[in-house]
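Only one chain comes next, encoded as structure tokens, the form predicted alone.
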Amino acid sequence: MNKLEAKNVNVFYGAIKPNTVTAFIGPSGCGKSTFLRLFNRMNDYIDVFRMNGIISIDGKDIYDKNIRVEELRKQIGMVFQKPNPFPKSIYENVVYGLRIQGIKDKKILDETVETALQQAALWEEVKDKLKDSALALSGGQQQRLCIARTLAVQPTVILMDEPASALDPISTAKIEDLIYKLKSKYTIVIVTHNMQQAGRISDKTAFFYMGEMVEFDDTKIIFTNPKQERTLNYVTGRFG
């Protein structure tokens, strides 16, 4: 007999609109990051992973057997909790995805580097040291570089798993400002433990608890007039 077993596990979720920021909030271990990683199939690397239901982007089921996962991950970029620049130059970090695609044209690469770094609000800080190691940058700069690296392959959706949790308050403010600006061109989904951050930057918020999505609504409603008592208890600090 199995000690622990999960069967018929389902996730039910509404639609995420284009050019919005959606925040996932909830206590540690409640399923936020696991759910986030369903959107670009990062959970595929877990041997025992299975999923029921349908997750689609632009009307296409991303778990369809004919979907090419590599192409999907170009469309749906991912920024992780801790900055993870490659031990390469700033320039080579940004063009990494393009080189994998076989793009060698220097003009295209140069233009992409400038555009992506400008979008990530990093260009003015690093434009004269593109050949320097990315590892010499501060933590906040490294995270913005990782965002630039994601933007360089022109995704339409950006997933962010607590992108500012390892950063100081000034760097966190820069990341939040950047997220707010990026939503004009991208659809962004962010996991955050920081409820104030969710309130500042998101249009929609989903509250997770014990592996269940309890409530999903406009951020203002979640924080001021939630429908579920568990949501109210969490956002008012009664647990979590």
Second form
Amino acid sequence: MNKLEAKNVNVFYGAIKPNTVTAFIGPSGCGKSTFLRLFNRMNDYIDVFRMNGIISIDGKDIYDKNIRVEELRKQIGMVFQKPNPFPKSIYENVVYGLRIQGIKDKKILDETVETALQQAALWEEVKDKLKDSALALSGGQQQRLCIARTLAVQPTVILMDEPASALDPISTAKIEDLIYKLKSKYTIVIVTHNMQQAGRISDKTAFFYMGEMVEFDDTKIIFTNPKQERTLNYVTGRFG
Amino acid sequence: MRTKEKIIEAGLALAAIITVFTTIGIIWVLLSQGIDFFSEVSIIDFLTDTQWTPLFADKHFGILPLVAGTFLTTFIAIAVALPVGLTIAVYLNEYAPRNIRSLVKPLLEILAAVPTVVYGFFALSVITPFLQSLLPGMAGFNALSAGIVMGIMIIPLITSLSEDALYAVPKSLREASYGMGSTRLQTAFKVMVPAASSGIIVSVILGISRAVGETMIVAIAAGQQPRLTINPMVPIETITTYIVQVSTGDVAHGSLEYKTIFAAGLALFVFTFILNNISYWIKKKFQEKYE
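Please could you give me the other form, the form predicted in complex with its partner chain, since above is the form predicted alone?
Now the complete complex, all chains and molecules, led by this one.
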């Protein structure tokens, strides 16, 4: 799980193009989430974590000593598996990222809330109850709120760790729809359990197995004509 | 086999019943003696008179000076214990590597295990002279020294309960905060502490409850002069100290003077009872929130 080869990391990242959706698929425990978390250095908090190789964004090594991890995470946002809004109001959830940057101007905050919630397709549902607790929202709404909260910081890349796995089919469809729309402005990397989902929303797909990236190619090729036999076996449902 | 089970069951039930009867017994003693007292002294005087001099010729039975002394030392104790205790809790939960954590927690438990009489002498023989060197005009017995040491005594309680509350906050909230580019400090104080606030409030209320009932430290270091004041530099007397003073003194059993301690005890019981109930209520609300 923790072992990620330098070579894989390198080769792989060079291949993610801006404004695309890249999906990571693979069975549970294959390392796809751990791999995703390398991109915004969320693994740094694991005591025994170490990494070889280079991951870079816009040509800059993100594990370089001079990189401020807080700045990096403003640029590379993350949406988690379970909706995790703060126990605060909807408004405060969205502006959290701005508040920690010290932005106090009410006009900027208000505008950000509206823009971010609209981008996350949640504005119409919550515009009259921005002061209500975020915990009162449904699971699907909470997840869109978490996406809005991430968008408010204006990242360029969004990492999504199985963002729809805890949601019902209708909420899942809304999230997928949203991912499709966000593609025009952001580069999205999504981990998913659900192969159909990967097929529906992604341009590129990487297949992980046993801590290793087996294959990475256009989604269409991965699902119809993969080069590796293990990939073929997985996408056709023969194991996993 | 069945009889053995029955005996064990009866034994367990007996143990549970003993605690219930002890509580009922305490309340009964306080109430019956207290009612006796209030048949001789009006409850209005008790609550409004600003002097407490039951042991003097000119008798006044106003509980306010004792309440003021109690709250003054309690306030000082919490003012010391909350910032220090919460800081330690945040440090242990958000920053400390595992080995530091496993070193600090047992040390705090040792602090909790120090007998309060030792704390009392620590206040009187170390803290008071130190404060006197900083603040000229400070009396040998005073609320400040006793309050500070009482605060040190309560630190483990606040730390341990606050740490539990912080630990109970879902890890996903911390990740969300880090993921947005927060520093550790911002995550700790803008996300974790607010999310744990009800548990932290409970720790403070239980700390207050402990400080209100604390006896030895104030008896040794704060003096025995009932005084309606908020000046922390002069001797005062707390409810608990008064009870010690009378029950160890030469007041005749059954006299009105003697009965004052039950009235004082009743007042103390009411305070801690209310505080414990508030904390219980908040704790229940808190548990609902994350289930």
